[in-house]
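The chain below stands alone and is given as structure tokens, in the form predicted on its own.
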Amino acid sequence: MAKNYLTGIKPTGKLHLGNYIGVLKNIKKIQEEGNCIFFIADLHALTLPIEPETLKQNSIDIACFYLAAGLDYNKSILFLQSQVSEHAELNAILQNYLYMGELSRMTQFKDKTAKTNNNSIGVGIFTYPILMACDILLYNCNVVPVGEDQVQHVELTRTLATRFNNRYGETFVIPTAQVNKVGKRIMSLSDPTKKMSKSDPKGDIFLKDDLKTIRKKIMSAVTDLGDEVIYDPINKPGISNLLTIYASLKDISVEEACNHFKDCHRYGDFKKEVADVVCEEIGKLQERYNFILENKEYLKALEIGKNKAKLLANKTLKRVKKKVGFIDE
């Protein structure tokens, strides 16, 4: 039986080297494994202050680096979430079955509240788990790749599913969080012991970066002491990052990158071989951008997309509508 995957990437900044390994690096690969949907999360883009102009952008940019990835429209999906009225719909249903401490001890709702004042803190934060679960569950997937710091709100969707399956007889499939065995956590340049983000110019390497500037924030990041290129991120956490994003970018493992490098003692050599890597990905990947926004064959994609997600949802709302007692139309 084929696997069912579903992915997202929310636009609320711009796209990162780790953004490019954890998700788009691998579309390829899982569209000849099984179903593949894939979508922008710009309904989760309004839980933080964000202004129209930089969403509408982001989310083209989100496409066409989709599509530049190896996303096949014609066999995959790809679509906006917000033009799928589906996911806000599921949304209002399945937030009741939910609990207010459930979503209260969520990783990312804590972190990211610590770090705002509880006045200015939108209710979308708080139940964001439960629209995410809704994307999730509209579609029957098994299989979903997250990072990290995605895995609880899986965990979360499986409760939920599992608890209204119990409660309406079966209803949702379950589905399974994925991580990359490889590149799952792709850190900061200038600190590798923070993830890398969509806020900070010198740590981050940007998809739309050019050529010239990524080398330079390869060649300037932050190395540790010694000269010995192993992979040991507790006392190495900037050597380990760069072995991280040169194994994940030539498709080998961690150990094969520093049996590679076993003879290197120079850092300056080493982050140029892991420059010139990261340049010949990006910059294939920049070419095949730049011809679908000019070309702007994402529009056509994602009107595609948006169809077929419809269908898909649809029939996953019709069925759990009927199951908790509304009247058909």
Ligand code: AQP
The other form holds:
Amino acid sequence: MAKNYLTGIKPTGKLHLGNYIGVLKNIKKIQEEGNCIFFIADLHALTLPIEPETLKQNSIDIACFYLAAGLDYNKSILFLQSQVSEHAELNAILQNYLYMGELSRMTQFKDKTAKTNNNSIGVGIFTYPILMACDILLYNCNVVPVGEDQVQHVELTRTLATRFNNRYGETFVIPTAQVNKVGKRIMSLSDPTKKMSKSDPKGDIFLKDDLKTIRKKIMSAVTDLGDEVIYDPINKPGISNLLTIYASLKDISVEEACNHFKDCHRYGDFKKEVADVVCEEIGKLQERYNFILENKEYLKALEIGKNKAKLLANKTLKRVKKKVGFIDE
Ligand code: AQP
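Next block, the form predicted in complex with the ligand, ref. the form predicted on its own:
Below: every chain and molecule of the assembly, starting with the one above.
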């Protein structure tokens, strides 16, 4: 039987190359393999302060980039999380089946709040993994393609689903995280020990950067003093990151990328070749993005997707309500 895949992106900032390699680039492939659901996690975006107009624009951007990357809305589902109220409703139920200790151990929560005072941290960032679990469980998802940073949240979803199933009988499908072999964690170009991230955009390559800027960012990416192009994330994190980017976009292994550059002893030449590959791929993506935005094709995709998502989500929610003892409407 075909598997169900689910992927979400938070409209917290401008999409970057890490989001492209981690998620968008794989859309066509997973679409061939199973039933795919893609969404814009706008409820999640409120976990950190954001201006309403920025949230709106970021959401439209993500919809357009999903479509530009090859999402076929007649085959797959694309929707906005806030337009399918079943997510919030299931969240209200399932928050009672995870424990404070479990949520406190989430590394993303610890990272994002490390420098913040407890009085200015919204509760939503703490409970974020519960809503993420609801996103997954509503659609009977088997596979959740994610970057490495999200694996812990999928593990927690498994714990929650298993706990609920044990208590009330078979209700949820237990999902599995699927992480890219190459490109599971693209790092910042200015500090390659840190993840490329929307909320810490220093060192990001944005998908909407013009190609000249992208080239400039790659040519000035932090490297090291040597001249060997080898994969060694501990001692050569900058070079290793650029090799990973090159390998991901060329659809080859890191070993093959290293082999390709084995006789290259000038970082400038290496970076130029990486920049060529990135600019070629992102250039094509931007052309499609512009076309979709101008023609407002995303509006039709979101409308069709919302209706399909609601049907699926409502079925699961009804099942859950019955199991916990709510009286049928
Ligand atoms: N640097 C990355 N390398 C590989 N994959 C990445 N992803 C994010 N950054 C990288 C993957 O992109 C998907 C969507 O991410 P998200 O929007 O849900 O949030 P995130 O993982 O927290 O990404 P950001 O950019 O770091 O956002 P902020 O700063 O708002 O938290 C996910 O599958 C993610 O793994």
